[in-house]
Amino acid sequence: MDNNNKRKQVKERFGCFLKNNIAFVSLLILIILFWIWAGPNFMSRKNWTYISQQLPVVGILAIGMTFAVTGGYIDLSVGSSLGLAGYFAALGIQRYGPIGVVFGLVTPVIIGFVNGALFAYLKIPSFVTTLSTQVIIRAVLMIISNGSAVYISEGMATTGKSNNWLTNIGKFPYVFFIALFVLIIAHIIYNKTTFGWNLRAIGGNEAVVSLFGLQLMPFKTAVFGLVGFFVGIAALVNLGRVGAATTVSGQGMELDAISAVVLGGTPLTGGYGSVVKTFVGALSLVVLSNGITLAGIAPSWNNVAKGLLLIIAVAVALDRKKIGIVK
């Protein structure tokens, strides 16, 4: 009996360790795997510089998604919002110069507040709400852009100012420092403010929190507005990295963001999480894509690998006691 109890305790401790550190474990396994599989090029300085340039967009999106998922919500519109925000930012820069980035920041925040209001006040599940707005936003982007890309370099002729400042933020090391700064600010909001404490409490038990006088509907709306703010930052970083706003910008990135959040150990049922671990989860996804490419594997296998990784992460991190209350 003593041996059985010891085995049970070891098993429970290992399960707890894996649940709390799945992001780091996944990253370590992927690094070792591709170091062996893809050869020394994978660990080269050039390759990790490339990874550092790819990480910030999905990392910042995932940080924003962490706030939604912690509350037990989901936002499937972040990819489309990023595309529309980038388009308006590029147009604003063309016409007004650097101040035009405001259009890229404000657009996804407005979208976020609309999502939050539909979810909170009309009682439409966040999954349905944001799935609908995802389709609408992408369609609007296609219509107003007429399928054409907008290049920020074209704004130099209109404003007479160089846009090198924006393209520079898309390069290493600036883009990585920006991502780290956003991560620090998000960590403070998530862990050191009343907003963050209330969010985790709502994700844990919304009914109990409402008894303490917290106005749930405005709070939920604000959560989606905050997600939109991070989308705006990610859109500007992406615009600087690519140098243009296209109709496919951000396409499919909502799933990468959700995967990074789950890999970071934040359960889809909400209640707790970590933006730092989410960022590590995002790094794992970028390393996965990069390693598959260097190993000479067909790109179509990338999504297969991401899907399997997501299933494993959900199986480890999911709080099965609350499986019926995902909003």
The other form holds:
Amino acid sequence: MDNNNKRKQVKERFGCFLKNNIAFVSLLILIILFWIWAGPNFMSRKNWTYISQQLPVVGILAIGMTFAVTGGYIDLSVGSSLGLAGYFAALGIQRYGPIGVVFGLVTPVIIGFVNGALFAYLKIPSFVTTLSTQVIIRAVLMIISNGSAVYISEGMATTGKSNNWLTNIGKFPYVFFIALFVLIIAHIIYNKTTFGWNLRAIGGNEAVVSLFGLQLMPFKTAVFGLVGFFVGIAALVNLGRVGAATTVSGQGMELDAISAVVLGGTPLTGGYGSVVKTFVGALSLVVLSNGITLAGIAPSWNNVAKGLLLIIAVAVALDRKKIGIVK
Amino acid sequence: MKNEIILSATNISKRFGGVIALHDVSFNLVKNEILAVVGANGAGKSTLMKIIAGVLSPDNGSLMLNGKKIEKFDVFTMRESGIEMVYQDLALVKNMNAPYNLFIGRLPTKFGIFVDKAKMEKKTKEVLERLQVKTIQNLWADTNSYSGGQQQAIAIGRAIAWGRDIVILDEPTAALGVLETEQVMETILELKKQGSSIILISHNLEHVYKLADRILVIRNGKNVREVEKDEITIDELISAITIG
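Given the form predicted on its own above, I would also like to look at the protein as it appears in the form predicted in complex with its partner chain.
Below, the chain from earlier opens the complete complex, with every other chain and molecule after it.
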């Protein structure tokens, strides 16, 4: 009987550990798997430098998404918003030099506030609101860019100002340190500020928080504005890394961001979450893509593997007691 | 000082569409008393209390608190005026910890944005000590890991944490077991001892007789009796609730 109890306790503790640390466990398994499968190249410094360059954009985007998901919302427009922000930033840099990056930061914040206002004040579900703005923004980007890319190095020709600083920022190690800095700031906002605490509370029980005086509509609008701020940073990092704003920049990235959030153990029902675990979730996705390439598997399998990873991670880690009804 | 009226409701009426929930309900709450509000389901007890707590506004009638007329009916104003309500469903954010629930809507900050956890912990411990709740081991655990009695203690603690004058308790023992009910009843008496005036909604007449000083009977949205506990027998009370 005692042995049975002990075994049960150990099993429960292991289950609890797994649930709380699924992001780290998935990453570890992926690293070991590809180390074996893809060989020593996978663990080479060169490869991890490459991974560190790939991670920041999706990582920062996913950090922003964590804020939306914690509230119980979703933002499907982050990919398109990143595309448009990158385009405006590139144009701004071409015309006004370094200060032009402000356009890249402000554009997604405005989009975020519009998303938030449509959702909060007109009470259109965030899924529908951001799905609509996703499509609209991408179309607007196509229309205003006429389908052509904007290269940030062109700024040199027109203004004489060098934009090497931005392309440098897009390289390792700067790009990685920027991502780490953003992660630390996001972690502080999420865990240490009244905003972060109220956000988790709203995700858990909006009606009660509202009953005690918190103004929900401006708060929700601010949440989407904050998501936009992270999109802006991701857009600039992406622009620096790629060196150009194209009409397909950020396309499909919202799904990677959501996947990273889910892999990080944040339930889509809201109320709980961790930006650090989201970032680790994003790293898992990058490692997965990288490992598949190095293992010589056809890239088409990448999405199959991503989907499977997501299903397995959620099946193992979703705390069904915490979220009540699974819909 | 004896029988000093702290809250006075006059001709409170409330209608939901075609349904009259309250019709000219008047009553007084005396300082440092426990006033039990009893009535059948749908009698209008909770509606009346929600108006006093600022969750609903009345269509007609007035409320005087400490001799001053209340002009604005919202939760924030009522809380600032010294009225707190412990809701039947407790109104806890269960994915958050006890200190958050105690401080909900008024989180203390450092530098204006950072949550002051030390202050929250200190105050929460003080409140739980006042309520003589010693069973909560981990203050920072989610409240959904607490027992029903512990959750109730947090909800009551929130009402008394700010030195409130009036505490409204809506069916505080409805979902509790025997031991937890005893604990909550002791807490209510402790609250009174500490100077709060209490409005207690309860279906349990035994608890009403144990705790209350006076009883207000509501039937079909009207008040039918407002009496001292000793002036009415339990049979008369049942008759007032059911027949009027």
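Only the largest set of C-alpha atoms that superpose within 1.5 Å between the two forms is called the rigid core. Being a predicted model, the structure only gives us computed values, none of them experimental. Positions refer to the first chain, counted from 1.
- Here Gln9 counts as shifted, since its C-alpha moves by at least 2 Å between the two forms after the core is aligned.
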